[in-house]
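The chain below stands alone, shown as structure tokens; this is the form predicted on its own.
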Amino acid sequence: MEKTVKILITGKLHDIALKLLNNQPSELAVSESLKIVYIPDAPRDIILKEIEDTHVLISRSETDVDAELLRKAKKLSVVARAAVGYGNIDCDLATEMGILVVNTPGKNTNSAAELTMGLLLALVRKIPQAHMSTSAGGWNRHKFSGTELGDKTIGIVGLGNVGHRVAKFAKGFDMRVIAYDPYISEDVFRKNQAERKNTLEELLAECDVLSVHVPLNKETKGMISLVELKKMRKGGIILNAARGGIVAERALLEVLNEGYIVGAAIDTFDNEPKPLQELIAHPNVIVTPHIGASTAEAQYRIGETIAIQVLKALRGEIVDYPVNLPHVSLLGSNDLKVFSVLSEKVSRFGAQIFDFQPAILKLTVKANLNKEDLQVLKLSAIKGFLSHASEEFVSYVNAEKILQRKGLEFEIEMTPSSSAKNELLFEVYGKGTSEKISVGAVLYDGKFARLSSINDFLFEIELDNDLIVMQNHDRPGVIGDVGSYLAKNNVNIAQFELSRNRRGGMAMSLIRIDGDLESEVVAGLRKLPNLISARLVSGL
């Protein structure tokens, strides 16, 4: 019976992610159906009710993706943030629960970075204030004299995706610019033409104009409170176009009644959408209600990009904007993905072939990888093998943790390899015993993906459709047998491989076959004479 995968969006999407989700590019078609519930600003109540029996919840910054509403959903896997923040959402407990928390970083990058300088321009030129008096009939030209941004000192707060497009255009506009990031490297600094400041008090004592670019998190939220604020330059300026919270709302209403700030633009706001109404009411604060991704252009590219992540979630791959999975940077090249996927079909192979009670699982990589790929090998081993040894789902988020919860321990080792061949071996120890199973794979060019090894017999077999691993005497009408059999159960045989440790001893044989295998075929096998084993091996 197929399975249906209940997607629930309750934020406004661009019409491409409804035309992908709909109708799947074949390279990310998934095997189960889809039924997409689209209810943007729904209440939270039918919110509620619908996310019991859902899979994917795609939201946006109107649902509070919060702990009451994660223990109602009862089968969610996947939270998609069509956006790059991500605030509205309980990481720790979606990690906790193993459901698996994507985003869609630096896709309204360059909608944020005009929006900021917009803001500021408005400010500084008192545009708003100049069109609402001039539209009701009236024309004081000396009335809205502003002041001009060159030569002015703009700090940065967070030189990332938006932060360093916000330099850029300072740049443009003849101003200084200064930057706060300690997670950023020099070279970004120097490429961006960024003065770097080592400390945000540095920063805050030289700008006429902050502007904040970082995301909200335990670490972010209050920033810039009202000690921040008066170690700033008396009568500048205050932008936040990335997210309301990490400028305490309450103390910049403080310092811009003082006269201390003599400015301010906000699109982000502490409580969405009913901000404090005495900062937006100020005079000499301008708002607009979190419109920093809203051009035809971003909100494109986030609807795109989201279904392509929620795809590819429901296809078991590792996806490319991960929030909660941890210890993994975003995937580069092509031969990791593929290296990845190797590794992970590898282990749930293993994991079907063993007869004994494992206690040790060890990964040993021949190839060129750094530290952040190693841990992504990692984890899809750790993941293919839990995906068949484990009742619970496992993603790449939980699998670290319910392997720990399983008692099991996981060694990974890495050699240099010289060649274009990379080359792993997944093993699994028995538990006070001497019992080992290993399964070898090889992948050449970064692209062909084989099975090359099940203890000491060696094979070259692709790792697609199900394979049947049986062992036998090496004995003459073994495989005529076999292949009479199958034929006779209506078994198509895509490709076999054999090997033997030496002539007369053991054999072994990998069968990959079309379609799908009874268990009462697999036990008629065994039921041949010469045969020692046959088993199933499903789910590559």
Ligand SMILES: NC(=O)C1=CN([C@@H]2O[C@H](COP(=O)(O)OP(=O)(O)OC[C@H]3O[C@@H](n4cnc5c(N)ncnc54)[C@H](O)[C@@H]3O)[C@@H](O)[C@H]2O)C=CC1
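C-alpha atoms forming the largest set that superposes within 1.5 Å between two forms make up the rigid core. Residue numbers count along the first chain shown, from 1. This one's a predicted model, so the numbers in the text were calculated from it and none came from an experiment. What changes on going to the form predicted in complex with the ligand:
- After superposing the rigid core, the Cα of residue 344 is displaced by 2 Å or more between these two forms.
- Relative to the superposed core, residue 460 undergoes a C-alpha shift of no less than 2 Å between these two forms.
- Once both forms are fitted on their core, the CA shift for residue 60 between these two forms remains under 2 Å.
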Second form
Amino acid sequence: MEKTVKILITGKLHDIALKLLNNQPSELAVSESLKIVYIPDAPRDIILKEIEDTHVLISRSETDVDAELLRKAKKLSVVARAAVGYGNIDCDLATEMGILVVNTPGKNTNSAAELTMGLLLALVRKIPQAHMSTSAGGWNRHKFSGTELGDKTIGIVGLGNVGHRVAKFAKGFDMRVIAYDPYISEDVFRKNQAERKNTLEELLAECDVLSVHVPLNKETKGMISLVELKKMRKGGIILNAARGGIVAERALLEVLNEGYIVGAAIDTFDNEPKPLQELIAHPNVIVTPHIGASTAEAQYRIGETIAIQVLKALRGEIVDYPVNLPHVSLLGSNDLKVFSVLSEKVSRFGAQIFDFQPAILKLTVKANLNKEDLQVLKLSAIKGFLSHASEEFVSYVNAEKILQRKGLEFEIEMTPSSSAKNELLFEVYGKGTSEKISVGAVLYDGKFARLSSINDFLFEIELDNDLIVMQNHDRPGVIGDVGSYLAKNNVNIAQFELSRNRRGGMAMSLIRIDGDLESEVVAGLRKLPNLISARLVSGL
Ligand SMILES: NC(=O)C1=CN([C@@H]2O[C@H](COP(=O)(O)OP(=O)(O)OC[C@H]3O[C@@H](n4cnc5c(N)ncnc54)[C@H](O)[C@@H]3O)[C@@H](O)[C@H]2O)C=CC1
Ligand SMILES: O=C(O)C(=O)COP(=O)(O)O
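Having looked at the form predicted on its own, could you now put up the form predicted in complex with the ligand?
All chains and molecules follow, beginning with the one already shown.
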């Protein structure tokens, strides 16, 4: 029966996302049928109920994907954050549970940076106050006198996507741009014409406007507190369109009340949607309700990207923007995608053909790959092996963790090849010296997955459907007996390959069959004369 995947969407998404999920482009089509439950601004109690049988959660910032929610989510395999910040997602627990977390970096950058500049202009020219007064019939040309941006210094904390776009816009207003971001190279500062400050203190001492553009995490929570605010020049202003809590709100209120800091513009708060009342009502503060990403353009890009990420994840492909797959970035090319499928298949095959206690898994790769691509192959091999050998849900995300927990070691080796060979050898070693199996596989023509060897026996058989692996004495009549036995049991043979080590010695056969095979049929095979063993390898 066709599996149904439930996708729960708890935040408002652009129509393009629903269109793509409902009418999947052929290259992203999934085999399951999708049940989409779209509840924008879903209340917490509804989310906690709906999550129980949800496979994919797509959310925005208002949904806390915390331990309470994750523990109820028995079927969840993907959390898709339709934006950038994922501070509201318990990524450690998600990783432990094998849940992939994805986001859409860069897709709302321009909108967030434009809002930041909008807030800055609104603040220094008192636009909201002037509007309120004028629209109410007033005409106060002197009360709403402001200050210029030109020649003022903006200090940017976090010169990432949004930060460097703000830098560019600020340059357009003839501001001096200084920035503090210890995690990026000198080049990024140079390219964005931002003067690098090596410490936060240096930055604070020199800026008239402080704008934060860092993620919220343990390091950045409260990074601008009373001490830091007091290190700014008197008369400075604060912008926060990143995350509530980066600038400590009570401390900000204190310096605003003292008049040390003369204004603040804030889009993101500690306690959304009920921010600190005294702060939002302060006469020198202007506020917006976390709308940095709320533009038609950003939402279109986010909706399109998040739908594609979800479809890729459901197809078992590595996504473009994984949050909790630290070692793997883009699945660069289609070639690598096909190679990673081969790696998963060969190890899943290997997992089903030995009877000893495994200790070490080894993948030897004959190809010319970079470190990242090798990591993809490694994860694919671990995932393939464990998905047969483990009861747990195994994904690219938790594969390494589960392997460690099982006490298994993994070795990977690359044999560079002068021609563009794509060959893999997957080996499983037991604790004893003689316990070992090896399975070779190759990509013919760069795309067709073929099993090429099992131990010393050579083959060329498609790695598809269910396979029977049989060992027999090399004597006349075996193939005939097996063929008629399978026919009697209504099993259709798609491909039959025989390999032997020497004439009259041992032979190994691989039989690829159409459809599924009952284990009793395989058990019956073992009773045929001259058969040494027969086992079923499935799930390829
Ligand atoms: N108001 C809104 O609706 C929106 C808010 N955001 C928020 O803006 C922030 C920045 O977003 P992006 O620029 O897209 O992220 P990003 O990841 O591209 O940039 C963040 C930068 O902060 C730097 N950083 C991290 N820790 C730091 C520290 N302790 N000190 C100094 N620098 C540090 C990183 O090196 C990086 O360059 C995030 O918190 C994001 O959630 C983003 C878009 C919309
Ligand atoms: O991208 C971000 O980090 C944002 O804050 C945007 O969040 P949202 O999806 O608008 O709730």
